[in-house]
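Given next, in structure tokens, is a single chain: the form predicted alone.
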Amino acid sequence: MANIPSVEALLHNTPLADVHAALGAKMVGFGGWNMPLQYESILSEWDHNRKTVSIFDCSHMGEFMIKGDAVACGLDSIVTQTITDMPVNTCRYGAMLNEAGGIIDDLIVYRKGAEDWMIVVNAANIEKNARHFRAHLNAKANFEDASFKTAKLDVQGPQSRDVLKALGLAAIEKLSYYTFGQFQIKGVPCLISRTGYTGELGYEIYCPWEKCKEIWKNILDNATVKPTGLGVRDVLRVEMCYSLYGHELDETISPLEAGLDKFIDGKKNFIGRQAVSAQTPQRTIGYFISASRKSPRAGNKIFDAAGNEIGMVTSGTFSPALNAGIGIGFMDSPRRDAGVEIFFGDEKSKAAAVVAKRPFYKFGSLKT
């Protein structure tokens, strides 16, 4: 009988598995890789990560490496927000588009040099989008999927900034939202930025894949800061009302539909643009609070006060920050205004909630 590889032998580890292991985390597969869930209680990472530090491996996360004119060699037209304009060492978040209007991926576009550009992107989309970009780049273009080569940590919470500078990283003050730099730890060249997906202050450090190590432990060195998994990430990002590809994005649902307006250039001509202009979205994402603690998860019902059914959650998770479950999904158009109730569940059992603003959680220390 012919041997049949388990589940973990097909997900891919980065650098910093066996590193995980000898911590006790607890280990899930993520979008192709083998990640660690939590060390300790969800709710006690997240304490740490509001109040303090905490540092997420993210090693799994995509990083394409590109060289040319934007336009020129194709690279504007693959995604959907205005790059041309972009100063070097800012970064600016946006997507990619099918020819159809679908989101292929969410992404974050850096930009090195007048014609040096990195785009990370998610984790389980890798393979999918560098057959993308490889289809639609041309001749005039350096492309390199560089995402087995580059590690990522992200540092995240309220002292990160001091435990930067704790580092030797004096220059980190300098780093405004949405902005990167060229910086060495410990002699290991590094490039930091700052954008942050938990709503704290925070900075994430592209670093070689054979260094991960050696940076990972002259982070945990400084007694402030804990590893924290991916449970309380997505608490955290669900806190924030930031979507996720695979929940509140996939190539079935509309930029418009969620809620990525302000991410479209509609000056310039991008892949999807043509359906993008034509659509008239039936339903758009929105935004909900339990009455209770009970917390919603993807996939439940959302109806109105009358029964109706006008949605469907897509993310859902109990918040320590309101003590009570949120929610984000897509309803029926026009949007639900806030304030008004809503229910989630099934036809059998019901629970009360209430439609809310973004982000749930308005107390970060995001952009201090």
Contents of the next structure:
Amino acid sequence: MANIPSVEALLHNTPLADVHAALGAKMVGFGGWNMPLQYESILSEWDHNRKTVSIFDCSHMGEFMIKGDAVACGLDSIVTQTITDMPVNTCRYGAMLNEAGGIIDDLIVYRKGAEDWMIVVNAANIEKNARHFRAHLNAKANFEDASFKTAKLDVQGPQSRDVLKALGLAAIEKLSYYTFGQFQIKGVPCLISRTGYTGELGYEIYCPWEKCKEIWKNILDNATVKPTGLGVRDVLRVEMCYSLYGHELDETISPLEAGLDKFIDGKKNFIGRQAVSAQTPQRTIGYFISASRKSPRAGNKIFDAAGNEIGMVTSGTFSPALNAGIGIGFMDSPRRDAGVEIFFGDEKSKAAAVVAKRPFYKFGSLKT
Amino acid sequence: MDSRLRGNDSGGRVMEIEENFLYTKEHEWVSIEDNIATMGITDYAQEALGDVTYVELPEEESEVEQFEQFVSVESVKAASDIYAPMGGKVVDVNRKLEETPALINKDCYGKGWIAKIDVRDMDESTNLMSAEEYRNYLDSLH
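Would you mind giving the form predicted in complex with its partner chain, to go alongside the form predicted alone above?
In what comes next, the whole complex appears, and the chain from above leads the way.
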């Protein structure tokens, strides 16, 4: 037994592992990576993100570089969203499916040039996704998994634009939502997109792995910025009703059930298309607000007012914005309208909630 | 957080321990005076939980057994079971926690108390740890 390495030893580290340790972060294993859960406290970090500006180490996420004509090299038939009409320097959210129509991952496609693409995927799925791309791209594609040489820092919050401008990036002003550009931060080349996972105005900065510490320090030198962990990142994304792979999305879940329909191009052929066309969703994703501060948790059952079990919670948290518990889950058809009373918990203990419209948090600076 | 996110305290902060209280392995504290046991969770427990957002208090007048789960404390990302350090009848609960659950983070041994139990059998206190024993126990966890 003595030769079996500990779980911690098997986790990947981002370029900032010692920086997080020096900041006193609580660390957790997430998607195979050793990541900061929180630095100070989840509530104070939440408050700072929604009102000011935060930086997140998201270097665990995967980046694939593909060169080739989208249709000719096979890329277009791997992803569900339309990509052939994307202007250069824009990005688009979508997914890739298996033949059975299950979700292999959700992803963002970046068009860097006419035949130059970057695909950003979830950390836990990097190896699986790379295998899928290698299996389905043809000889006309040049594929590189750049996940371990590309770091990513998210700067998110209503003052995030000011922070980047203060670093001399005047042109950041021109970036509209879901577009990107090539910039330099103190001489270091970075790809910066106006994207994020918080519902606030924000940017994702892709930089060389070995320069990540420099960029992190340059941004944190601005006194308005606070480091923020994955704990808050999860609260922020649930408040925005953004799906997380492994919770609302996985290979057993149909994209139609998960509400990905609008990220599927029905006019093109893609892997899983036939299976999806034949699917009749038996359940739909729904959002609900607890009647109290008691929070739903992933794995809780969902009941209707008559006490019938109608579904399961996939994500749940306390929402500082609503001062109440909030949850996401799958509920049997038909779709329940906002305002319908449901219950979450188990047979022994149920707590009241009402179905809500997405997002829970409606005051974000996302599009300002 | 979720099932794949488990926290550990790597901060290295020294945990506060009240000298005259008794402790459980599940990190509850208890202070017994005139047969009434006031209980709450320890500094170690509140630090591990993070910001407390909700406390499901026990019903007054309910009977509990020693080490029976009778309270649930929720933080932003998780819910934790809290066990009765002594058996008996719940005679008082801290209603202030309904509006201000963060009292557990701010003052876990004082204003953040959770419940008072009218102790049935004082001998059960031999199943608990002294402050020194609890300190050694915490050291053994790291």
